[in-house]
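As structure tokens, one chain now follows by itself in the form predicted alone.
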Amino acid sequence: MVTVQIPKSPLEVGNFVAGTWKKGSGQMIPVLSPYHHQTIGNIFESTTEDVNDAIMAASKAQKDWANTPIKERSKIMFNFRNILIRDQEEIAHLKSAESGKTFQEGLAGLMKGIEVLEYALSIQNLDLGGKLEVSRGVQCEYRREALGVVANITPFNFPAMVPMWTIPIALTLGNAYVWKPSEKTPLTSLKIANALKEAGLPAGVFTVIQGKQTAVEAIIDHPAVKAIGFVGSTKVAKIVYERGTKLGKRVLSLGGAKNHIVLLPDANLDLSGMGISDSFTGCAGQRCMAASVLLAVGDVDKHIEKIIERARSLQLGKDMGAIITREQVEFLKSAIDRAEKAGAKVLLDGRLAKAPEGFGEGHWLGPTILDHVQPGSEAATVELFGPVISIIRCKDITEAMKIENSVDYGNACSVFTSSGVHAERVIREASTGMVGINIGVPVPREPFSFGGINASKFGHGDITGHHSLDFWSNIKKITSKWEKQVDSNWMS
């Protein structure tokens, strides 16, 4: 049973440019549902010399709205989270039939999308700004300001939330802002824009640009652009970086991850059959924040018949979507074959998976779980991308962190256990940006910052919450002294 609603016709998704809709000047790239491998969109490439004008578009409208005051740029923004919320569901639809999730989790991600528009609306009441007498008659003071122009590329899994991200707290800081969404899943990008417009921002303020590479590297190269985002895989996340720091710019550029979550034989058998379940099988384990490895620590088989009862009585359609591309789906099973080939067990075998009734075309693979796989075998440090996850038998604690600290990635860890001590080792041992306890996919909430270390993150700061402020805006200090004082000292 397939919950989404999948456009019958395709859409034609082209730019927006300062405010109005037109089209790529390069070829066309259909957009094909992972649901049943059938066109639901269609967009054109975007040429250097479309970026540049769509670029310069932006800078132009960036200026007034920089001098618009805070409040009145909250306001329109405000309007913007009402239209998302009355058109929650028709977007998480569109979201869905363009990524491969279902229904739910298209709508969970918009809705944390929101939570960060939400927080990005509490800006105008936070501390932008301060002053203080310093010494007799000197005051010191500060004041955030916008960078300018600042652009954002997102990958396929999240069409809605990852953008969200970012939007809200650029736009509100007083920049202007260049989207450039997956070629993979472009269709969202409609919505978000349109939704913007109707909600009274400027023209040109938002501009959304479809394309590939040569768009891409148009973006990072305008000299106009002062800061980018990007979010994607650590080998393009660390392209993305380099190529824009040489030009002197500020890139904050996530990558890729390959999550543990450490298992100990004290841990709530419901919670964690569930919670480790959900990680690896959630949005067919398309995100950064999925578990891939699981530590097992001493005996815990009951733990894992939990996980694998889980998981087995999962829908494909209903309750797992489909994966985006029939190319990943055939890496994956022979990631699964090479795996069981180098002596891993195969416990749940989702190349056995049936499609949805109707769906037999579209990209399906179902949870897979891989025993007794070895460290630092493929299985246990390369992210495959899909709901597959890794069991690696440990001894004890110390051998299950060692294992965690070894592998390149950075993004999160997560540990089930009813201690507190166990849970403080794992949060104090784990090199990652995120910890989760007794939580599979421990992503924080606004106000607290989303971001990894290590090779899943290239740059400083998070992308998200209060850390995100300093990326996307300049503070400027100012000193001052009116009139001459009576008494001195050192500074006066």
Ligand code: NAD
Contents of the next structure:
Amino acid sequence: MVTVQIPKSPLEVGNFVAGTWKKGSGQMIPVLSPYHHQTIGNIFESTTEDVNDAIMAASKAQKDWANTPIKERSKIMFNFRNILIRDQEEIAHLKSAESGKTFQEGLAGLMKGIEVLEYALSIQNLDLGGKLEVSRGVQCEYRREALGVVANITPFNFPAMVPMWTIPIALTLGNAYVWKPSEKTPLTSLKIANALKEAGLPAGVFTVIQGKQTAVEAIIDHPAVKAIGFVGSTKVAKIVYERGTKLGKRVLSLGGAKNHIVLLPDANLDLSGMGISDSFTGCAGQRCMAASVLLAVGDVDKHIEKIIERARSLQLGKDMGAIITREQVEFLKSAIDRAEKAGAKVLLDGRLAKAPEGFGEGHWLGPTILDHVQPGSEAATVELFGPVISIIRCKDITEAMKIENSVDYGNACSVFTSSGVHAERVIREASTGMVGINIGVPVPREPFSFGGINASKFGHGDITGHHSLDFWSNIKKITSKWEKQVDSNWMS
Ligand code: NAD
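With the form predicted alone already on screen, would you show the form predicted together with ligand NAD?
What follows is the whole complex; the chain from before opens it.
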């Protein structure tokens, strides 16, 4: 088990504009490590003018980049991959220090991001165009073209993986890319931008803008920005989607989640115990794929015992990380209090967990299991975003699926069972974009995309994977004729 290395002195991270780092003109925002609540970095808010200057530089650089053959663009992305692999541990330590993840989680997130990069390296051999003789002497052709400047706004909980869902694909397709990281976890952007620079990416093709709402609004509003990806809470996803689409831009906004796991009595005890426990405790429950509600169908007490046993064995700071802010720990504790008052039984109480030695000031909460939670209550419907799972007792699958379908979100739903018939029913009836069979965190791997439906995603299409190519590029159709056509008709 590797202990996270926390920076001893604060790192100052500016905006990455035209290949160099420069401070935003706004206020300083300190970055506190969830491990000990001390400042490990500082960023400076970007003003609208800062954003406009940066996007102007990106727009200038984009034209040459788009005219660079994809083979050459891919070579730079290949160098980028090798640098990330070389520096993986250093990056994993930094992203874990700022987000509260364990080192293993930090490393795994980066590796998932590198998978997308490896997929992007294959784009040069995939769907870049085609040509057909549609009638004698007439050729129709389609070409995939870059959009121009594209932007992406990302959440705190995956400082490298979520940005890496889109950076490699959007850049390989010939776009200039503007990234606004979360102000809570902006330090990883230093490593990613420097790696791209070292890889040989021309100045201006990749931009980092630090800041909050003002910076996001200026990015969306800038006329040179043609497409906007967003990942974060549903509240902000909707705001970003509406602002961008009002301006006629393409926007794909991924929001929050309240994921259900249907647990059936025929489920394998060990598989379900481990899968469900790891799903709600991994990344301290701060992931949009975390199990949040357990729909316990029939008598599954033996299975629940297994879940409790595994969750209870986790050591804070070693097997499970910290919560992003102190305010969020307080919110989670108060939500547990409210659930208890509303009649839930606390089977495992994270409020009592002790901080790891030497990290008493950090943001800690142990795994928490609430039983007999009522459908429709706060613990059953609100995204808490912490290591808390609410068990709702159900008499059959019909009741379970009715509860699953009643929640606004639609990211993921899993079922633990040994019956293919039951699994198929959950696949068909789940009101989600992703379904897991005996998997607690059903994250698809490239070239499949990631993404939910309902209040978990605004916009059409995929943000990553094969189907994202159409989001991050345009298809141009060319119809040509070089000789007089023999069989002329009204279209000639
Ligand atoms: P958040 O919505 O608070 O912030 C996301 C980004 O939006 C940040 O960069 C932030 O600076 C910016 N932002 C915040 N308020 C804004 C405003 N009013 N206008 C414009 N921009 C604004 O989300 P978070 O707390 O950083 O991340 C956690 C959330 O992200 C959870 O809801 C989680 O489920 C969700 N998430 C979803 C996915 C997914 O793929 N669906 C993946 C990871 C996280």
